[in-house]
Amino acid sequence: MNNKIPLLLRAMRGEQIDRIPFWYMRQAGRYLPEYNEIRRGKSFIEVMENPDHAFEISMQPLRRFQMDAIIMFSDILTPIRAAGIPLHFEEKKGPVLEKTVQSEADLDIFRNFDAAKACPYVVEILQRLRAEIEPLPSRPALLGFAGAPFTLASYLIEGGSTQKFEKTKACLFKDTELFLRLSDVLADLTIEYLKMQFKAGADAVQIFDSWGGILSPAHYAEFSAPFTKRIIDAIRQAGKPVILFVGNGSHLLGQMNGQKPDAISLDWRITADQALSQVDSEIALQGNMDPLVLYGTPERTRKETLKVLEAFGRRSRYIFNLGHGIHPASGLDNVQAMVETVKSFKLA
């Protein structure tokens, strides 16, 4: 075995490994007191676009828990803001976009997107992270990420987060051609953005289709899958690995499998047997513990972690993760219990 190749990448390739790799979504964030110390008195964008702050925040979970991947601290809306859509983050409301897409003319802002020029801070963050971890004897994988076109398009139509998606679905069914053209230009932008991340040092990337699960299988096939597949194809043709995550997307797993990513990140609404029957053996699985298990006790956290490991862990190509992002009120004792359980799980 080549220990200079990160354990997570070796697991994705199906190579023999001595333990299960792990990381978890939103691992750099508000559940860590050291994160909140940096954030104090600063806006989310101030922190995210400051390479010193973003580097430090990205490193914090590694220093505390020694997971097998670092994911850069950023946001899926970073390239949207960089392309010229003004937005800000409100504490309880989340992202608020100050301009929305309402016509074909609004798409011009996304064309000819130059990721390195638009997001130099992302380049610097990744380069600094890679330089920091490269000398480590068993270094973690460095992960970049981007939002899927459907999710980004929904933000651009709604103007922010929503529970109902009324504007998005009105656009799907009334202005179908506009939505498809918007998704097409966002796919081009995302390919450019992810290729830039690889040039800056990322080992792999994850596509977050956070809102894809609001779609029926037929509508996912029409409005999301073709665009994420185009991104996946472009990244894989460049010889780079890509993970696909669809929030609340268990009913779409067969279509996710059909897009042929290197790995699929599962939410907690699907059993191991269901997932194993729908995903090809050459595609890695990632997941899928309910993040709110971490609101329980350390003892219960160990039991729940072990259940996931026993269900998935002896499958070739498996990465332990939560089924969605870690919540801010998660107990650090519970996180520690989860980490220790994963690290001590015996594959043999």
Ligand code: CP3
The other form holds:
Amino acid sequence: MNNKIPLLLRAMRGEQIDRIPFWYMRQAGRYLPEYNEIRRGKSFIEVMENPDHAFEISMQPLRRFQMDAIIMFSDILTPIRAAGIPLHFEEKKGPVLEKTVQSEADLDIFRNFDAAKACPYVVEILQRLRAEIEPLPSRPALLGFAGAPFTLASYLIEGGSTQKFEKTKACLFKDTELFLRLSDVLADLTIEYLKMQFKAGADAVQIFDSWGGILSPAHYAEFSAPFTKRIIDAIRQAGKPVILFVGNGSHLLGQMNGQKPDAISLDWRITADQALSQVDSEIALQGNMDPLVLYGTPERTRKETLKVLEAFGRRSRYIFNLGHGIHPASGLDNVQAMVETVKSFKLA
Ligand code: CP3
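To test you: the structure above is the form predicted on its own. What is the structure of the form predicted together with the named molecule?
After this comes the whole thing, all chains and molecules, with the earlier chain placed first.
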């Protein structure tokens, strides 16, 4: 067995493996006391753009739970800020953008994005993480990521987080041309950004279309899929693996499959049977436990984790994960129970 190639990558390729690989979205974050320790007295952006802090935070979950992947500590809005849209993060509100996209002229700042120059800290974080894990006997995979154009565009139009996406939808249906142009420049920016991440040492990347699921199948086909498809094609042409996540996207699974990513990350609103019947066997599946199971008890967490493993584990090309990011109030005893259950699960 070749231990030099991370288990998670071997699982994605459909190779014979003896254990199901796992990591979970937002694994570096506020449910970890050691994260809150570094964060104390500093803004999220201060720690994210400081390679010493971001390196340390990316390593924290691995030190505690030995996942099969490290995801670099950053945010989907990092390249947006680096391109010149001032933004900050507020405690209850999340991201707040100080400028929004209103017209064609506002798109210029996203053109000709030089990712390494704009985000030197991202290059350094990835390089340092890769150097750190490279000598490990069975090293974890190093994951980079980016937001999908649709999800990024929603922040750029709304100016922050939203429940109803009214401004975004008004733009789709009233200013269709502007929305498509914006998505197009964001796709170019994202391809450049992800290529930089591979150059800096990422083994695979995940595209977060966190809000893609607010769209009907027809509108997803018109306003999101063409752009994530273009990104996926560019990354695969470069010979690198890409995972596609569409939050609340069960009704879009057929279209996600059609984009032919290397893996699809599922949320919890779908059964394994429904997913297995819609996704080609060459595409890996990742997911899909409800993150709020981790608000329950360790005993219940073990049962729920086992159910997911039994449902998906019979398929080759499977990676255990949550259906969305881990919530800040998740109990560490429950996370421990989940991790132990995945690690000790025997493949038949
Ligand atoms: O561990 C990891 O997964 C890596 C780090 C990571 C963060 N954000 C750190 C973060 C990743 C991959 C993201 C992606 C991200 N950011 C997404 C896509 C994933 C998803 O959840 O659907 C989205 C939509 C964002 C935008 C964003 N960033 C929001 C809405 C918020 C506020 C909500 C919240 O959780 O506080 C953030 C802030 C953010 N990004 C935090 C972290 C750890 C919290 C910052 C803090 O207060 O310390």
